[in-house]
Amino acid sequence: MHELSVCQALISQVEDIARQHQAEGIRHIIVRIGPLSGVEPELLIQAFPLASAGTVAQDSQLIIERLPIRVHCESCGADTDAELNKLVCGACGDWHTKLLSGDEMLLASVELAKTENSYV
């Protein structure tokens, strides 16, 4: 379960954040992941709680956004939504594309606790 490792490195991160911002914890972590990303939402979810156990991460929550895939069509220019392990343009049907996104884990945002009552 590599997204262990994968949430242990993101809660470094926010930790990062939370430090430079001298917050006294984080309350929601927006994460955005691709199809091709090769981690599995659903395990990062699970991975979690034992990855912030501990750190000012401990009690937010972690809301993880899904990005579609997206091709350019290298043949008719078109920019389209394509399906897991069907890279094909949208528009033309060509198999000459490029990956536009969809491979990707972004941290999106971070919601800071600067006191009880105030947040970044």
Contents of the next structure:
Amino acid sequence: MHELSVCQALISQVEDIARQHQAEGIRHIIVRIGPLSGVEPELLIQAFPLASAGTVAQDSQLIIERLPIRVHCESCGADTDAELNKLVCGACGDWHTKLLSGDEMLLASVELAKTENSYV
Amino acid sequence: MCETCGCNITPGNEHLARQKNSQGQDAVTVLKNLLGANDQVASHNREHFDLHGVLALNLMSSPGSGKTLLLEATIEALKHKFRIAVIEGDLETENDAARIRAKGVPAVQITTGSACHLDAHMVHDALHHMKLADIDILFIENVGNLVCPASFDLGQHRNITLLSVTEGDDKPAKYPVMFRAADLVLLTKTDLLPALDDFDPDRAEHYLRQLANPAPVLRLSAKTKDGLDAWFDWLRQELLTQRQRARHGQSLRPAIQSDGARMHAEMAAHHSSPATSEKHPRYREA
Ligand SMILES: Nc1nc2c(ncn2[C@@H]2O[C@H](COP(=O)(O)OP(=O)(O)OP(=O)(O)O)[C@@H](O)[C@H]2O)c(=O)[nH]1
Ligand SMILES: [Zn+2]
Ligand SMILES: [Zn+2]
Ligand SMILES: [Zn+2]
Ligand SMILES: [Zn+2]
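What would the structure be for the form predicted together with the partner chain, rather than the form predicted on its own?
Now the full complex is given, and it begins with the chain already shown.
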């Protein structure tokens, strides 16, 4: 749905990073996405060529790392894995939990292509 | 309405902000870092609301689950007690705003075209057509869509998610991102419950708790007016606490946006020489 906006935001961050490092191109963009981020990795991948066209990232590769869902139980204190539609404690079953990970949408790293003998 | 806070992007000068510089890049970053900028504008909107003691509520649901009819019933019952205004988000039409205006309160329509959700910029533009000093409660009726509206902070204080009984009681399990974002869940069209044998309100609530969401769940019918009193009480209470907060210079963000880590760069940029640039496949799943 809104993955094109998300992708444009991503490219814009990458452009800032490339500018700071005077990079001439980008090789990889590694993004970490949790299932509860509201962003569909497949749609992000589809949007990427459109959003990156004509930018410093246009020949780059988008790599998506999927993060697990983890919750902390406020009743028994356990940290456990959880599912997208079942964020309850894996140890005692209580639903009074806090999300530890799973809603992230992180730009984890950018690999810049930078000409060694360029002085600009 | 932005004179006090230094906001200066308006529909009138927006084209200047979009001008390209000599490298063909956006000169000003208004429309660039969309989510980052969205969050900034959302905070800015929230400042406007807090400054004027306005309570701003974001209504989200599937298309047709009863947002506009609930607003009409709410305005009818409360418009002599509170000053109410509405921002209407819709893909194409002005219909919803016209329905609200017919009830005698101000409504600004945002037609989003192809965008399936409202964003903070659209709401900010709409604020330029409203007098916040004359508003107690501002309802923002988001585009009918259970997916993206939950991902964009508009500057509201609270998220309200509607679930009509004709949609199935497992909707919270199917759309966890949306239902996790709710500060209040309204089960609507309950007058139809006797005609439906497959919607169990308790089961809907169970699925919501399975998302670790403690939000209150109210059952109501905007058509028969059953259950509306509890909704009105919730509104009164929220307005009261919003005014207390605003007086102390504090604010409130809705359920999810406070702990969202979206688009946060951990920045580990490293360099490599283009000499080694073999052909990469364009995408890879790690
Ligand atoms: N029986 C019954 N019908 C309702 C109720 N609330 C809304 N409806 C009907 O449901 C239909 C959609 O209602 P709206 O209020 O327009 O729904 P909406 O969520 O604003 O729709 P969009 O803005 O298009 O997403 C209309 O035909 C309403 O009359 C209710 O409490 N009971
Ligand atoms: Zn537990
Ligand atoms: Zn402003
Ligand atoms: Zn509507
Ligand atoms: Zn959308």
